[in-house]
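Form predicted alone, single chain, as structure tokens, below.
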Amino acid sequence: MTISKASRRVLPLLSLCLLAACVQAPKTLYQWEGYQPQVYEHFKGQSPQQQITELEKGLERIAAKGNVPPPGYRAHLGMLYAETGRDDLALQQLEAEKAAFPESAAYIDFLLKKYRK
């Protein structure tokens, strides 16, 4: 069995395509699940309750996949809870943000002081 010249040229290219198809994209460190659009909606004036609903759904999807929300996700959700008068949930989310991202402790402590009054 002989391989034609054309096949010799195409075979390496097909092998590269096959290898490229097997490569998986690296897993991201955080799962955003609509966080960025919700922050944008916040600045556009969307109601806090609508944002809370979307962020809670996103948080459930993130947890279901065993992933981690990005920095600021829980803090934003906590501030939205505070805007709607649910201070207990606000404090819970802010504490969770602080525990997950200790580098944000100074800012989260500032927010906690504000909402604990």
Contents of the next structure:
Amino acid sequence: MTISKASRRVLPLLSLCLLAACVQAPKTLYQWEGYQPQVYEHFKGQSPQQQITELEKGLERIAAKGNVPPPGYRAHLGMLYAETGRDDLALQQLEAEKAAFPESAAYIDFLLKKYRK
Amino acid sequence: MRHFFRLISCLAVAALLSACAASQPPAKRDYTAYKESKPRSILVLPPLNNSPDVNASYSVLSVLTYPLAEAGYYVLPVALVDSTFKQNGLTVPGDIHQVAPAKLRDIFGADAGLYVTISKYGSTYTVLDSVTVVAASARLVDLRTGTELWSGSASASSAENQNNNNNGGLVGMLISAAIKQIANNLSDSGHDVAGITSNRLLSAGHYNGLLFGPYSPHYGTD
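And the form predicted in complex with the partner chain, for comparison with the form predicted alone?
Now the full complex is given, and it begins with the chain already shown.
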């Protein structure tokens, strides 16, 4: 018995689909982009502006896919804005962190009290 | 004579039991305090470094958020936390680890603190090869009560891909593939291996590992 024309066409497609399903990475809770590498760059002394550029780009990619940035992402970006004198943007990011993760409220409020002094 | 046989058979049974006990996995951890505490947020303290590499503490600190957040916890932003410690005159991890849990809870509002100690970090060079190893242990402590909720340790090595990973199953194969890729990237091999150590140490859902946190769909199932 020979394999019909249709199944000859379908089989390779099917196996491709199976392979693709295997290759796909497991779903993560957050879309991380450059958060962890930028934290490391921060500790190594990289300029805030360069990190801001990277994190802003990442945030756009996360928003484009409708995903959520991980804990700390927006707070870290807020800190960098504050370091470069853009207080309104800093405040915006810190408030966004607090809104997404209410667990951060006590610490964010502690920081805001200091920034406002 | 009958007594003698009974004694022998008792001894034989005891010997069998102890042989079994020796080959069993480590005892199941007691999760009672952890489950009662129900931590939602984790404050990661800068790791203590017992390795000769001065960069180890910050290298490891910057990769600890990923497994904890993916396990379902809120992790306080490590760079901001570090600068808060510095502004309060605490620049050395050893001093930070001595701060009273209640004081940490006061400032950061976190439910639990993660205390990490690095025992190995870096490369050993031999004539033919270089091997990078990162090993660390961690304790999760309830900051409201000071009770230890969990502890564990893990290590990773750039030489793992050369071993026969036949008992690691699919995960072992994936990890060794990741290490193989990383071993080729010589720019910062200590930092790359630290990422694997951190994931092994702090991802949830494995034997005696961390429990899933409230942001995980698996929360409360383990």
